[in-house]
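A single chain, nothing else alongside it, follows as structure tokens in the form predicted on its own.
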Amino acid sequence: MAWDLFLWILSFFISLALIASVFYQVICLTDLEADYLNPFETSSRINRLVIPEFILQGSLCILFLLTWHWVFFLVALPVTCYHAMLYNERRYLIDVTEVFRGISFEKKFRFTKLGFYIFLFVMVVFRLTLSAVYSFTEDDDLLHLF
């Protein structure tokens, strides 16, 4: 049962990193819209985070698949497939010259991903709590045997 607790702790930190990454991207787009950043700074800051976000999301999905947590795998699979499609079509980076034209779409897209990652985070926190309680009560039962 310790491996299950380790899985949920790892999933907790990966989910937290995904939320922080997307939240930072939303802040960068909002700063661009308010004219606090120029398009080059915004696109370079967001593009720097896109590949690590894709890797974290894919590793989280594969982690759920390998540990046979089918519900979590099926929840994470559509976003992972969408990221893979964006990467294969080379549409995952924000273009400096086109950033103002698509800023409303990019913000809506990031807010949707933020909502998804928060939903996934709540599910992971719930399972982390259940796993921690179960592992601690299981250990207490073993102590009473001796």
Second form
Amino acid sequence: MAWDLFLWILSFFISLALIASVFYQVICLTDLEADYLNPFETSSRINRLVIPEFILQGSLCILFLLTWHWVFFLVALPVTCYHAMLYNERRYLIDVTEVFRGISFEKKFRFTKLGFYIFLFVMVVFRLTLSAVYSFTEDDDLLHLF
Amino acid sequence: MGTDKQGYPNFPARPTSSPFASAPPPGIPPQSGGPVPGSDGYRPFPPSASQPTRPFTPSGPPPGPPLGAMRPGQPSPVSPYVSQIPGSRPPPPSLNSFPPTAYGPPGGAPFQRSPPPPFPATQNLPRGPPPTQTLAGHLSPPVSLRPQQPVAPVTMGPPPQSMTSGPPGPNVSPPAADFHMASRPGFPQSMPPVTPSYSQPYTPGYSGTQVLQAPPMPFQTFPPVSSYPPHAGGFAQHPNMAAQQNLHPGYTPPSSNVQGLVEDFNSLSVSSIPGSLDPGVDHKSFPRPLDGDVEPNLFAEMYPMNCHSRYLRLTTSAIPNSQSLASRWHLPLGAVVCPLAETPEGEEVPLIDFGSTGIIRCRRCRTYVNPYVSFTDSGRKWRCNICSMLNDVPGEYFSHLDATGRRMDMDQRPELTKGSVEIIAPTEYMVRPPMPPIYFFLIDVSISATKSGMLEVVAQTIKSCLDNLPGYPRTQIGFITFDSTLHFYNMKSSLSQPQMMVVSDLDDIFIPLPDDLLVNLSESRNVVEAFLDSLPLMFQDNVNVESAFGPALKAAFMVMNQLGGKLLIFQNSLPSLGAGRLKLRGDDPRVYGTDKEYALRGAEDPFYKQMAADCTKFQIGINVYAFSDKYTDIASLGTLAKYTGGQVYYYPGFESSVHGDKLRHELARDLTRETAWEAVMRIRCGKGIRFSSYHGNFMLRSTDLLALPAVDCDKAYAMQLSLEETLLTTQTVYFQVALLYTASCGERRIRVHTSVAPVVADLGEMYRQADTGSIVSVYTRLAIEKSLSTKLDDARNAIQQKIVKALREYRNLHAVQHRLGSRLIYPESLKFLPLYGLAICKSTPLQGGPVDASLDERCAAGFTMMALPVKKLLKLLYPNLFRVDEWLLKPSVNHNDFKDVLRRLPLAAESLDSRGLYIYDDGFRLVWWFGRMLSPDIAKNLLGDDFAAELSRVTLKEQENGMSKKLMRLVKKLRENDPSYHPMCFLVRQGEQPREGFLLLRNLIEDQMGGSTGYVDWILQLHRQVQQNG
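After the form predicted on its own, can we look at the form predicted together with the partner chain?
Shown next: the complete complex, the earlier chain at its head.
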């Protein structure tokens, strides 16, 4: 039981980090559109985050697979596949020279991802509380038994 | 008569007149304000019909007096003739006899039938202000706000009839017609003596039948009372009315009028019989741009304060008023801007220094002061023409307004009279002190560079240009050479010889000494010269074949990033060492036709895009010179030029004996032409529209700011605009291009081009005002961009589809009223569009498949065409072909008379006669085609003793005879026409394969070659597709 709780706490922080990262990227892109940032900074800020995000998301997906939470795994899988595809086609970084051409797509892509991560986050929080409650009640029960 | 016909119908429509007639405020006799421009021409008493300030230049016979006289019944004459008639009016009888007719309401029969025009006159008479002379119902609402301007921006009702002539079709303004109706019946009866003189000038425009035919119908549809409001406030109605009129089906000339039908649009009769070999098409009658590019002059005449079309060309000079209308306009909606276009002598852009006043700009939208702003509140305020914000006029800039509301000091203020000005920018416009002109050279010295002689030519050329580099004495210069190692040169002025430092660690580049790699030219002149002298010798025995291009580029970047400047790269082989090394992905024909095809045309390594972005950030502009005969991946190298506002020069298989002159000339041009440094460009436009995409060689710094580290007169940028609001409420739209740059002399300047275009509600009007050159320019860029992300086939089809859609929409526009049958119809303004579309599909970047052009050639041509100004692009797409042998044989009288010979021929094999000598000139090369039966004398005279030899080995040299001298004069003349590139001469004899096919036959774009379509088939294809889904 303690392992289960640990897993959910870990997933909780990972998905929180993913949300934060994507949210930050979206902010950067809107700033670029509003001319608060220049393309050079925007792309360097975003590109810095892309690979860590991919790795986090991928490891979360694998974590679900290994712990055999197949519902969560299936939910996380499409994004992982999409990331892998982007990486293979070398399209995962923002192209600094053509930022403005692709900005609407990049924004949509990140908004979708944000929604998805939030969904994942809610599910994770749910399971986290559930498992926490279980573990505590069990413990309590044990205590009461004494 | 033809020109008259064209010219005349315009005048009633000219918007210029209306504001002025209305300009004089109450109580001031208009004629007292002598300088009021534009007013004279329309008064019945022409005190100075030919005043220089007249806002338009008539194309036909002097239009002023006849025009004024044409409509004596109008309101405006009223006050004039109260105060001034007696002396100044040339034909007194008309005056004297006129008032009675005008005043007598029950007058003659004609007036009863068509009373309105004369009547307002009578009604207005008692009022103080000289009533408006409503010419054509194209009056601008802002008229009252800026009456002092020679031309108020107004809606263009009827277009200058550039394409239609004769019948007052839908594009002739109704009120104008009203006047004719009104005055016609009136005059002949009441004042016979006047009629001849007055009626004559306008009859050509409205040929008798038409004037008589066009019945009083307009009167019924439009109560004229409302169409001649005495006050400016009422004018706003007019454009709408004009628009309604345009749309009003009843108003088009009677459809029985065959002539009118023909003149309304152009058509090609295409009776395509399926399966028939003979298409039944007279291809000789197809339109061909044999006169070159025709600029939309009429538009410029209408708005004389617009900047010249060499700086800004709209794809259509009529902006759609709604999104739905814009969506029916399938052609691009946008502009091509060439901010620094070369000016002919005498038309230089005036330089303005606002001094301590500071630059006058709108507080809200940051528009620069321009001829279209209006001053109010006795000169203390000015209204921005783009956002209509009321701004204060700074104290130093204040000037009283004269009686007409025009600033007194107008004539001393070029920014208020000229569409293009250059303003000296104060320190607020600098983030750092203006940079000096900097030229940095990155030269490949590997074995191929020395073998081909490139190194020698480059060193000589740079040396010869040292005196002419712009910006003396601040100019800075520096060099890096590289093969498998990097060589830096210390050029400190105290040295007598440059010191060379070799860096061989390519993974961790460092700069061997902090200063003195980039030195002031005037101080270190001797060292630089010594270096250039010794450069070819130093490396003549170099056998290194590697190229550490990427590290060298990084090193150059590290040297330059303090100041920026121009980086010239001379690259001779595929980068093979260090960062940015490229693979020989080359010309693999198997890739063509697959989904991966386009990847070849993009940069392979992200290193190049990243470097380009970094360079732009630090104001470094890159020009790439590539020389290899093997694959060098221009697609990747060119990326550097593309995003730093530079250009690519490609000399495949460079040999100094062959290409030396070309390189010398083009490098010299690159080094010595006036260059704008650390520039940014922005184009502003009125509310409701927005520039949404930009195409060309630059990098976008923010959504609408183009970063151009180094820009010059040979660069143009295309942009497309979109409507943000569903409906535009304004009558006109203003565009203002502002280029902020550092001139070579060290001054920070802003070049401002202002232009206005009317907003229309009629699709036909948009077609009439379309500018083929500009549209083709945008299309070319779109197609090249598309070829970077799709297959060539798709890019070509996209062009075809766009043209088909546009023609189909135009057909639908006319299909209701006319029986079109099997004719392909198109507006006069777009008559060359199909041919240019074909030319785009057959241009080097887009043509055929893998065998037609090497990948490098394609990419190099693509990068070049992305930057070309309109005229040069059109010449490249549809090159000149002319026959010279007859001209050569003719004893010439005048040495410089090239008119005869420069008569262009259609680009088809049937233009070539085997007895002739032809020149094919596309601006980049001159191909001389010697017919098989060409008289040997000519060949001998021109080529000397090698006339029988294989022509690929022969170069054209001046021989000691008149004919050869004459020819060389012609070549010189052709080259002088366009100094931006140096066309190289290629000689080819008829039947000399494969050179002939490669050099000339393949470029005869009207012919069917291999898998490509000929002109006739192309037209048939277009026609079929237009009809299919019509």
